[in-house]
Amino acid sequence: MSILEVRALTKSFGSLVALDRVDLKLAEGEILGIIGPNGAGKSTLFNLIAGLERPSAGAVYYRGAAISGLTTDAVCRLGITKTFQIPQLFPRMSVLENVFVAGLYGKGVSLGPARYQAETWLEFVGLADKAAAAAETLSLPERRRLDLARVLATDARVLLLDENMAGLNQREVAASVALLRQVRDRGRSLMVIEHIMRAIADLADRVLVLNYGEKIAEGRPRDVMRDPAVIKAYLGEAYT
């Protein structure tokens, strides 16, 4: 059963069509990779689903109900949340406070449960020992893990992760892949934008490829990465 569905989703900025009649389904407990060149419409897709932008046409459905046009906070309270390419943290607040606020306002829980959940998710992502530190003191890998803890604290069932592994080394990428598998095992469904093909191949159940706002391929990672259209538009002959 699909937890999230996008039908003919389109977004235009004047004469520029950033997303053109894209269809997709995300199954319960699935990890769907979203790949494509810069400017393909990947982040626009996430912004439309999360309510940061309104579609020019088409619709987004969550558990069968249309959610297009809802505000970002309403979408979050329903169970969908996203990260950004650059973690949007509160730099002078503590690591714990960053996650605490996400639960308090993103999920709408009271102070006690919000703090407990913040501590729980910090332990999960391996940042419990940094709870009192200011977010601005964290390294890039730590900031990305904190960003993940924040979206988990909202209790969202669908996580939209926009280049959550960007800037990480090979060892850190492997650790991130393992962590995201654990997130899925805890009942979440994930859509992951990523340029690191090894990470996508190891993590995703399916892959969807965008190019110039259009879906050009969809399927199992290994099949998609052998598709001539994907090689031509994105991967390049050197990849094969």
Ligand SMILES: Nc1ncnc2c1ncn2[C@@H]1O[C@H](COP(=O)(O)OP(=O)(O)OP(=O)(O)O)[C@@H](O)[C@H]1O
The other form holds:
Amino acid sequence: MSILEVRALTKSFGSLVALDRVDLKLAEGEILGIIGPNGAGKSTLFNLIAGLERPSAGAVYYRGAAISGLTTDAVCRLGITKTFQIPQLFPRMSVLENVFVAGLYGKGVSLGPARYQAETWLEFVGLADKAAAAAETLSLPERRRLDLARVLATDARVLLLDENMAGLNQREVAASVALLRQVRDRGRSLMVIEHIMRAIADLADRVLVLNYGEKIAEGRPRDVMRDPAVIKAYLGEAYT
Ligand SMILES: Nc1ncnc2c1ncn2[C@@H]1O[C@H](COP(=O)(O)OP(=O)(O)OP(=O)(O)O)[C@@H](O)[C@H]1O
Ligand SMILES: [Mg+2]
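Could you drop in the structure for the form predicted together with this ligand? We only have the form predicted alone so far.
What follows is the entire complex, opening with the chain shown before.
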């Protein structure tokens, strides 16, 4: 069974149809890439799944149960977390405290275990030596790692990552791809919105392409990236 399924999911903002009857399935342990031009509806898709927006039509299922209409807190406690769904990063608080707070927000674990888990996740993302530093002192790649540690601390089973690699250099992107593979190996399922095609090609098992709210292609990265409709709508523009 899919861990997450979306059926005919639709979102209109006035006369604009930001997401138009999109279907998708996410298998357990899968990494699904979401690509498409600016304004294609990628972030809207995540907002609907995470409970930040209500669908105009269609439904979202988690382990077979309908979850559309639940609040973002309820969705997070079920095990689906989007990076910016957790309360904002606290710039003056330490890196460790930021992860710790995210852990309390997720499954509501008690203080002792939350602290231990926060330390474990910081180590996992390679930020253990920054635990005591104020979050605001981190570099961009470190901030991204902290975001990931915070999502993991909520004990999410499905992670929705929206352009988590934006602004990283090639070496940092490669490190991020390797880290996300390890996240998957720890039993997580991932949906990843990304404009960096090399990262998507290296990371995703499957890719779904949105254009003007519609799904225009879905399949293995190498096949999707050769699809004339995808090149016309997106890649041609991205590669020029
Ligand atoms: N709250 C909102 N109110 C009105 N229009 C919105 C709202 N959120 C998104 N839109 C519109 O819906 C469309 C899809 O936006 P969305 O942010 O999902 O695109 P995206 O694929 O994430 O783009 P990008 O690659 O630039 O992040 C856009 O035309 C956007 O302007
Ligand atoms: Mg977006």
